[in-house]
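Take a look at this one chain, the form predicted on its own, written out in structure tokens.
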Amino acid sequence: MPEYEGIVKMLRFFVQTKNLGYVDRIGNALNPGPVEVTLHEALRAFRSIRENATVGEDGRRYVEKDGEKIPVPGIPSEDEVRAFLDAVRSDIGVAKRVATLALAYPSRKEGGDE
């Protein structure tokens, strides 16, 4: 699903950050309204966090977590995110395939800030 791998890295900085919240409501979301609120919940989170972030010594923004530096991606785009919400409001197991996604072990070429 390369067309929601903002909001699935996003999700997976959560799950990184062991806030397991947002996944889980919307990969359990029995309708499209409880995803609609999370995403929202979750994109308002996230900006707060990525604006206080720390910028490294090669421009990546990233939190540190019982020891571990932790990489902060880039904001879902609107696009992006009005494509999700139109997806699942016709399929609610997007939300689903996209929690899992973020749930599994990212990707090797997966890095932080974009």
Given for the second form:
Amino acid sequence: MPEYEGIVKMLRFFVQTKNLGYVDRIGNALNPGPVEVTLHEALRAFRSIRENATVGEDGRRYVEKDGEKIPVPGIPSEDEVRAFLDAVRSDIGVAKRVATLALAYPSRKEGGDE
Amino acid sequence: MFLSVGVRFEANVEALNMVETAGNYSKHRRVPYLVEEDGKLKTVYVPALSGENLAHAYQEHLAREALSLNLPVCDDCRRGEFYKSMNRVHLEKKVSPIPGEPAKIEEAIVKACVVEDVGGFLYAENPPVRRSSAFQVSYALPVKSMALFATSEPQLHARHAQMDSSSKKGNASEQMIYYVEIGTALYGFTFNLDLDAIGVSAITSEPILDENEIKARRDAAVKALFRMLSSAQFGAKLSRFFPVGGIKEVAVAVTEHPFVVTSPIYDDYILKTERRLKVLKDFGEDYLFTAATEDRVPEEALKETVEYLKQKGAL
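With the form predicted on its own already on screen, would you show the form predicted in complex with its partner chain?
In what comes next, the whole complex appears, and the chain from above leads the way.
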């Protein structure tokens, strides 16, 4: 699902920081309402984390957790979020697939700031 | 005897249960809630307090009340760190050498600490020993009829720090903004206390302590609840977000056997509880039901409960 890659990366960041609340709520949602609320909360939290993240020498943002540097990806675009929410409204299964991808190991090495 | 209490409290601008901090944003606990609007059901997310949050406060009060009655409380529980004899390291502080049989382990823990007697514990070693809590507490949730008016909103605050000249940013005053999400709602929660479980083995069902000590521990358990409600000392961030409002209603049922008051999230909970109790009376079971609403303060209902328990010989 490359069209929702930004959202998957953001949720994956939360998974890497051992905060599984957002991905669980999106993946387990039975109707679009909880997905919308959770995505709003996740974006709000992610924005705060990103603004407070350390900027490395390469210009990429990261946070440190348990001695490990975790890159902070970019904020999903408005178009992507809108398309995702529209898709979820017509098929709730889209939310589960996005959450499942976020829990999976990334297929290629991801950078920080994008 | 089984005590069940339904509590309604108004809390405006509270931060009683924060769940995580993301960057400079600290979030209030929220839960999905089913409400009816225009004949249709919908899910809304409302501010809430977890049962763990309320249970922690109750156990802190219990430790204090027990100590004031010269009852034993272990060092961990005195500090409000409820490890509850979870492993050998913590249990050895109470009993050494550790007995080999589960019933003996339970006996040693119950004798050494009122909080673990009333609040239960899980000794996760070999052999594992589990004691269920004699008290139960629900989440505190906005009452159904007003759930849609409940809000959680971030409030902006600023922290100032004088930077010294060696700082990269110079010696200008540094300002850091942060957000604390506050909740506002009329909350309801249920608290149950099984007085028959206090001082009695969960393994053998035999009393571990003598009758006087059991009564004294029940007394501490009831007083702790009343102190918690009366003082509104529960939840976090009280130092700067002490909730504006207070306990609005209390409904207490004391029965011979387990009976739980109808949840105070429903507007007719007092009426429903009374009707349910009347049916119970047809089965020959005695009970006390008392409530404090507009014309009565909660402490009056709580006092009546204590007197009834004393009259029944439970305290």
